[in-house]
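The chain below stands alone and is given in structure tokens; this is the form predicted alone.
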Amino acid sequence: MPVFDLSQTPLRELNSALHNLGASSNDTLFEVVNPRGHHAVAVGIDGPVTVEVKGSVGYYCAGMNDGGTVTVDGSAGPGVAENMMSGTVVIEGDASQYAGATGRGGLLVIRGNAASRCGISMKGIDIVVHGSIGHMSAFMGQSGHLIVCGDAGEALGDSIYEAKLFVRGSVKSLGADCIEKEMRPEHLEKLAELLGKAGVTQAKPEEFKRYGSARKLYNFNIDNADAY
């Protein structure tokens, strides 16, 4: 198993090694030690490789991930798993703002809390937060699922499109065009599936409320443009 010590090895060497793995490579598990808050750790992975980061990271960890599994044994700075395409990213601690932003696929699991704008402009990613999230989360969320086992801050789902939001705790306020919606059997089934994948054991699907678009924004009906 290759081990990269970022106190001695340039970050560029780690990311280069991850980018240059061939289809027949035997290196499928990488360990990163002493990350020391480095930015852009394990970005641009495009294959089924596993990266275990032993410590906290800075900006944009695991950005553009496509098929990899990245686990951070610590907390993550802004933009973790930004624009992820597929695969899994797990943050054992907390995540800073805009976690999972513009993500198009895959699963992001945050075992602590997430700051503001979690899931902003999400486009198919599934995000499960064991704790709470900050304000303006899922702003302009287009598709995918945001599941919050704790509370949500102000303006949840502002200007949302078709993303599905599930919150177990309280919601400080809903953003423009975001409303509470009926929880149907298919939603409970999907919740159970994603909670299971994220290792959530303290919450049941029936304890969540669902939120989504009222479909009143101008992008649904141009006659509503004057309201904004």
The other form holds:
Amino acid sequence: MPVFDLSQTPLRELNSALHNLGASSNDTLFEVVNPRGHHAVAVGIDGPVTVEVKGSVGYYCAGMNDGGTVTVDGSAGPGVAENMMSGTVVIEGDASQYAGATGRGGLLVIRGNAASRCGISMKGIDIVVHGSIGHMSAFMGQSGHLIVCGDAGEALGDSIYEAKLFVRGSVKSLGADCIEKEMRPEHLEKLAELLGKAGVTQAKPEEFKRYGSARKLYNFNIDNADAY
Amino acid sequence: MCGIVGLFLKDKSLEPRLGELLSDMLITMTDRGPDSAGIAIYGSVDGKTAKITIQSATPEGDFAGLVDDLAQAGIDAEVCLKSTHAVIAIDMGQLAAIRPVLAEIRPNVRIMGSGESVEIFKEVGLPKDVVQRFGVRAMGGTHGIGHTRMATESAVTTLGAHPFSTGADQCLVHNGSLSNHNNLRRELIREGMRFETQNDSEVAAAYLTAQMAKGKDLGQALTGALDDLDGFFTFVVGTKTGFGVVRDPIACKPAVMAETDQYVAFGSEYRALVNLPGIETARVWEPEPATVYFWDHDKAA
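Show the form predicted together with its partner chain, please, because up to now only the form predicted alone has appeared in this conversation.
Full complex below, order starting with the chain above.
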């Protein structure tokens, strides 16, 4: 198993090694030690590798991940798993701003809390936060699921399109065009599936409320000008 | 972008290491802003002595004979030279008198800060050079803040570097940009505040000074800033005994804090904190938007 010590080895060597794996490579498990808040750790993975990061990372960890499994045994700075295409990213600690932003697929699990703008402009990613999330989360969320076992901050789902939001705790306020919606059997089923995948054992799907778009802002309507 | 650091020590045994710890934190933040850097260190207070930190573009000329010239003007002073800066120690009762004297006898020097405990060093250039030329590593103290600047709102000059100090023992560092600073500057000038730059952050510093002059404590002044300042900001501020943090309601400028039994630390990024003792087990969190955090040695005692 390749081990990269970022206190000794330049980050570029880690990311190059991850990018240059051939189809026949047997190196599928990487360990990264001493990340010490480094930026752009394990960015641009495009194969089924597993990367275990032992410590906290800075900006944009696991960005653009396509098929990899990245676990951060610590906290993550802004933009973790930004624009993820597929695969899984797990943050054992907390995540900073805009976790999972613009993600197109895959699963992001945050075992601690996430800060503001979690899932901003999400486009198909599934995000499960064991704790709470900050303000303006899922702003302009287009598709995918954001599941929050704790509370949500202000302006949840502002200007949301078709992303589906599930919050177990309180929501400080809903953003423009975001409303509470009926929880139907298919939603409970999806919730159960994602909670299971994310290792959430304490929360039951029935305890969540669903939020989504009222679809009033899809097209510009002068009567809605105040809501923009 | 700009990078901010701050360290408020609770454990006296760490005080001799303040300059060293803060220097390392600031150097780590170099790539957030290469234009200028500055640091404010709050040292020990004896209740009698005040300090005034001055800067000169031509230190050889301006600092020569300064002690004698001050004595002639009736001010007994000790002067400690540090590169382009000098720290003048005087009797506290003469703090008000020395400003007009300096303006008279050394019209080209600029006052970086003054008070009982604060010393402020700032220059154009990288943090590693700035901390080296002023010997910041060797300095002890109770708390301090630092800033590395990416200039957006005003010129890259020594005066445009942070920290900004607009009142005795008060200083502020800022990451962000204010949108109502021109209006606010005019209002503050009407109230009697003086400005040395066109920098938006100086307005924020002066705003807090004006609020505290009206009797508010640092926490109350920072709460007022949330209503009266418009724009993006993460502020870290120091007073003689206090250390405060506030972010605007949108809170898009990054901030990470850590607290242990020994200290409270602030960094624009977690990277800045990784060398602090006991960081592995510290409580690390991101300050909430529109929420004032502050600590005070006097109140903790």
